[in-house]
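Just one chain follows, in the form predicted alone, and it is written as structure tokens.
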Amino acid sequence: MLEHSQISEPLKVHIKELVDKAWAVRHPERTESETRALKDQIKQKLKQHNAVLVAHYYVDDELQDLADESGGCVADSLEMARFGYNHEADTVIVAGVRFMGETAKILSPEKRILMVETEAECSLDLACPIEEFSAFCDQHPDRTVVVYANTSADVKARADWVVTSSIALKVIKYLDEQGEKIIWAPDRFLGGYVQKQTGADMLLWQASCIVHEEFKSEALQGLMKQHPDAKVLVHPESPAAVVELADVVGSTSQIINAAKELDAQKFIVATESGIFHKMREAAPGKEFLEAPTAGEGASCESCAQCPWMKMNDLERLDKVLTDGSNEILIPEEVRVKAERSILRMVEFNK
């Protein structure tokens, strides 16, 4: 497997840094009642200024429970961008992290699209700057670019292709079908499941998700023991040596679908903790853990949840209500190109 070098220790620490700050994020303290409150002013803002909000699996519940209950949608980044193009809303609420509205903003150029929290990134998008990704790309002219969703629209915009977890493998089988030589990003994890299970020519972007690659191997041998009842549910972001160990490997919806599908009562569950929420619902009476972080090159506060995901607060939502702050704008020329590439993988999928 050709790869491409280590991301720099300058941008590492960098990312570092973003991921301290979003850490040290404190939300007030609501009561019930409190919190009721602000949740029916947030729906009369929403019919006010005929909007619609969209969350993803990993932000809170009561954001979660909030876009269903007020018209909206809980999904992954893709569905977000897709419901928000369908919808006939003007203004589009993003409940996620900042390439989530970018992703409705190329999908959707003629409504406002408005973040929750702008500050919210991601540490693939951020690991994947363009400037270095593009003088990449230009030293391998002869190979087909393949980027995952958790990319910036500058990068979308300079692929050939964007996909989703849940698409990967088709597509990049097709490709490989087709005789083409690929350059994959951002995530290397990502890139190795799916160079392995096609067996294409691959160069793998060596980034990763800082919440998916904490999840160890040997402890969650360990858990598997205590509850050998359980299967094993893994997002493909994870250590090689964790997919190995699951009995399905698959996107956020597809782990869902799987929580409800099977006839096993207990799951071990890889990925970010927020997804338990629509699991339970999707499967009530079924038993949910949390695969293990501890361990042999632990390094996160806590691991199984991400830092940005959960700057996103009832308290923003209704500010960027208040004052339309926070809206997403990206130049044509980048917009035009990056939808392009997301189009493409679109129509692939019908």
Second form
Amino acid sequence: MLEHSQISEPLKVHIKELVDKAWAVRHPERTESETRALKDQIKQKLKQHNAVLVAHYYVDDELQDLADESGGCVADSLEMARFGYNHEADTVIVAGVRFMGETAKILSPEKRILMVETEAECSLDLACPIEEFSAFCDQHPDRTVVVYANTSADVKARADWVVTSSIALKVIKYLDEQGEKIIWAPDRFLGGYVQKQTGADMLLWQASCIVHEEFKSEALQGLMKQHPDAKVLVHPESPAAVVELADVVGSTSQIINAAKELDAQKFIVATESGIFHKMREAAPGKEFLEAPTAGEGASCESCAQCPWMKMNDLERLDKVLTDGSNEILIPEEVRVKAERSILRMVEFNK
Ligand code: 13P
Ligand code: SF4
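Return the structure block for the form predicted together with 1,3-dihydroxyacetonephosphate; the form predicted alone was the one displayed.
Let us now look at the entire complex, which starts with that chain.
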């Protein structure tokens, strides 16, 4: 398997600085009654502005609950965009990270798309800057360019296909059967997993998710020994050695469904910890354990929490609804090209 050279040191330092900045964000403390009052106020403002809240599974429980209670949705990255597209609201408010807001705008240009927090980044998106990526694609004009949804609008516009983790395997299998050679970006672990499963000829960009790369296979094996009756659910952004131990590998929605459908009472889950909220709702009475993010004695860097997802909170949402800030805007020529690459996946999925 061919691989693109590593992400540059200055870019790694930049990403680390943004991670530290995200962790430094402090959320105001509230009593239960203050939280209730704030949620009621937000619900009123959502109605007043004909706005709908769409949230990812990784944001805080209270934002997930508010999205559900106010007629919005909690979903994986693709379903969030689909929901916004099909909804009659004029304004869609995205609780998640920036690429999710951009995807919503790409698919719904006539709607006003607001982010709860525009500084909510994603390490995969950050580690795939358009200039470098475009130059890399130019060096391999014979290859079909497939990018993961966790990328900027510019990178999506440069691609032939956009895929999410739920459909990556099927699309690459199809392209391989057509005899196409592929450039894959940005997630090296998801790319490596897909390459291994399909045997496709893939050039892999070398970015990773700072949350999923922390899952450790040795410690996971230890936990599996302690709980031999548990099934292991893994998001494919995790390292190969962790993915190999999985009973089910899938997107956030797919592993929630697996927790519901599988005939097991106990699960070890390797993905961002925000997912447990919906998993417990989907499969009440079942037991969920976090996959280890560090080996014996080591300190865990992320503890299975995405610092950028955790920037989203009720106070920021309330502010955005009050002042209309954090609007996502995309130049039309970029949007149209990015839309074409996303719609290819949507059509393929039908
Ligand atoms: P999903 O598309 O599975 O929701 O994943 C998005 C993501 O950012 C995973 O880390
Ligand atoms: Fe990006 Fe990882 Fe956060 Fe998902 S969990 S948004 S892939 S940094």
